[in-house]
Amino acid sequence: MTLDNILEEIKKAQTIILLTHEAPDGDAIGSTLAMKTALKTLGKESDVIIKEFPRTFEFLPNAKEIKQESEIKKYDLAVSLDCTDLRRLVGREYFEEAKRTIVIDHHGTNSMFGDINFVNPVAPACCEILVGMLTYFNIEITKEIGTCILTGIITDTGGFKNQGTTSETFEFTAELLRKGVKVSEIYRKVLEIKTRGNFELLKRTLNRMEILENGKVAFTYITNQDEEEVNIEIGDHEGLVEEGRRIEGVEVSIFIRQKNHEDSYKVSMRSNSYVNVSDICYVFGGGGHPKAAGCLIQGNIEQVKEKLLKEIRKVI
């Protein structure tokens, strides 16, 4: 069984290293902490790389541990955590250089990219995945694990509203503020405190709103001048593409941002019901959710929304 594999690679393993995808929200950092945190009551010790760490998860457990790179260059094992692919993946030449790899995830349009593969997209947030996978192996889920796992399960259902959102969310929840877990707090530092710069974004973001296609589509967008006029920090983007799907009557909300200084952008798209955003997003070598997506397009502004708007057109 793939879970017995996965148990034995790490029992294995004298070195291990944890990684998960660029532009980390709270499911990929929330999943990655809480394997760090399970695989010490293994006696096991990890490494985990993100090099860009949004300021909004230091409160999480084992956060300081996190680091930019490592000395080591050929871990025993690497472990993937909400990443669909390797080109997204943060610190890939560790997990091309590892001796054996594993893959968990909860996207439909994941690659299988690892020696060993785990990935379930019914799941509504990779966090969720880890429940089940640490009961299995009889590993204690503790408040410190607990908080991990419930900020991924936060911020990636939107606070439990998303329609992936299952009984077994509810009843693990349950569980965790029965062990003391601050669901409350959680939620309001990942989902309603706002730092500076994403509210001055926020602003931009609302004044450029365009509403589309009958009022079906909200397109909005962010460039390299704004960032550097609000000064932003990383992670302050995180949000944006949820104000558009909020209007009513939006279908599709569209929130794009300009990548460095090129003539590209990274896309995120989230829907309201029946558009499969993801399967749109693919068509650019991206994916995701069928309700929330990503990809990046060259292009100028209105070159990257027309490109979007002709596969939207034949769903919408």
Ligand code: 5GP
Given for the second form:
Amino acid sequence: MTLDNILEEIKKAQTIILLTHEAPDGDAIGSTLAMKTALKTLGKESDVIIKEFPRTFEFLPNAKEIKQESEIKKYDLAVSLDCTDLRRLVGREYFEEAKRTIVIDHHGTNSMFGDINFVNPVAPACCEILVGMLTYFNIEITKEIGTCILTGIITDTGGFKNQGTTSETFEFTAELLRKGVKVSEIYRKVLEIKTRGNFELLKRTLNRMEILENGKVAFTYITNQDEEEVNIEIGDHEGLVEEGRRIEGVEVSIFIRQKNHEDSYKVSMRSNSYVNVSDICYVFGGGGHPKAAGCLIQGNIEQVKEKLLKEIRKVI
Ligand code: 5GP
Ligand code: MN
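And the form predicted in complex with the named molecule, for comparison with the form predicted alone?
Then the entire complex follows, led off by the chain already shown.
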């Protein structure tokens, strides 16, 4: 069974590296740090490489041990968590060089780029996959590991409200509460508190939000100039796409963010019920989940908007 193979690879490896996707969110960071902490209980040290680390997640256990790069070039084992494909993986070179590779993910569009792939698209968060995996490995989910895992679950389920949230999610959360994990404190830290930069961007995105296609599509954007004017920090764009889909009648919310001062935009899409935004993003080389997905599109704001609307009109 895949899980037995994964445990075997972990036990065999002397050097292990844990990697995740670019623009890492709570699930990306939570799952890598949960894995790092869990591996310690097996007597295994591991390196975590995350290059753009949002300040919001500094409170997580072992966050201080995260590195930007490593002296080791060829690891015995590289594990990718919460990442759909090699192109999005930060520290890709370590993965490509590693003797053995494992992919653990919950995206339906995962390209299965590891020697061993453990992908469950039904799991609401990569962190929720780890609950089952660690239990199978007989690793106790301590308060520390639980804090990391819950962070990923809370951010990826939008605070237990997305439709993918399972009964196990609540059962696991209840168990963590009993273990002393500060659920409401984590919730507030990762979902409620806005950085000043995020708040300033929110004002701009709301002000310029357009409601299109008979009220079914919300569209907004930020440019590099906006980011400079409000002095953004890493991760300040998180959550802005959620605003559009809260508007009555809106099915698809689009938020685009300029990349590198070029005519190139990072797209975030969300839907409420019937549009599969992952399929739409897939057309542009991206992917994600049916109700939350992303991609990168070339063009200016109007061109990117038109390209997306053309695809959306087919299904809305
Ligand atoms: P977000 O809009 O929060 O950046 O991303 C929503 C979901 O889509 C996440 O699960 C994220 O991993 C995935 N995603 C975002 N951008 C891309 C992309 O360019 N390619 C792929 N394959 N997935 C993406
Ligand atoms: Mn995730």
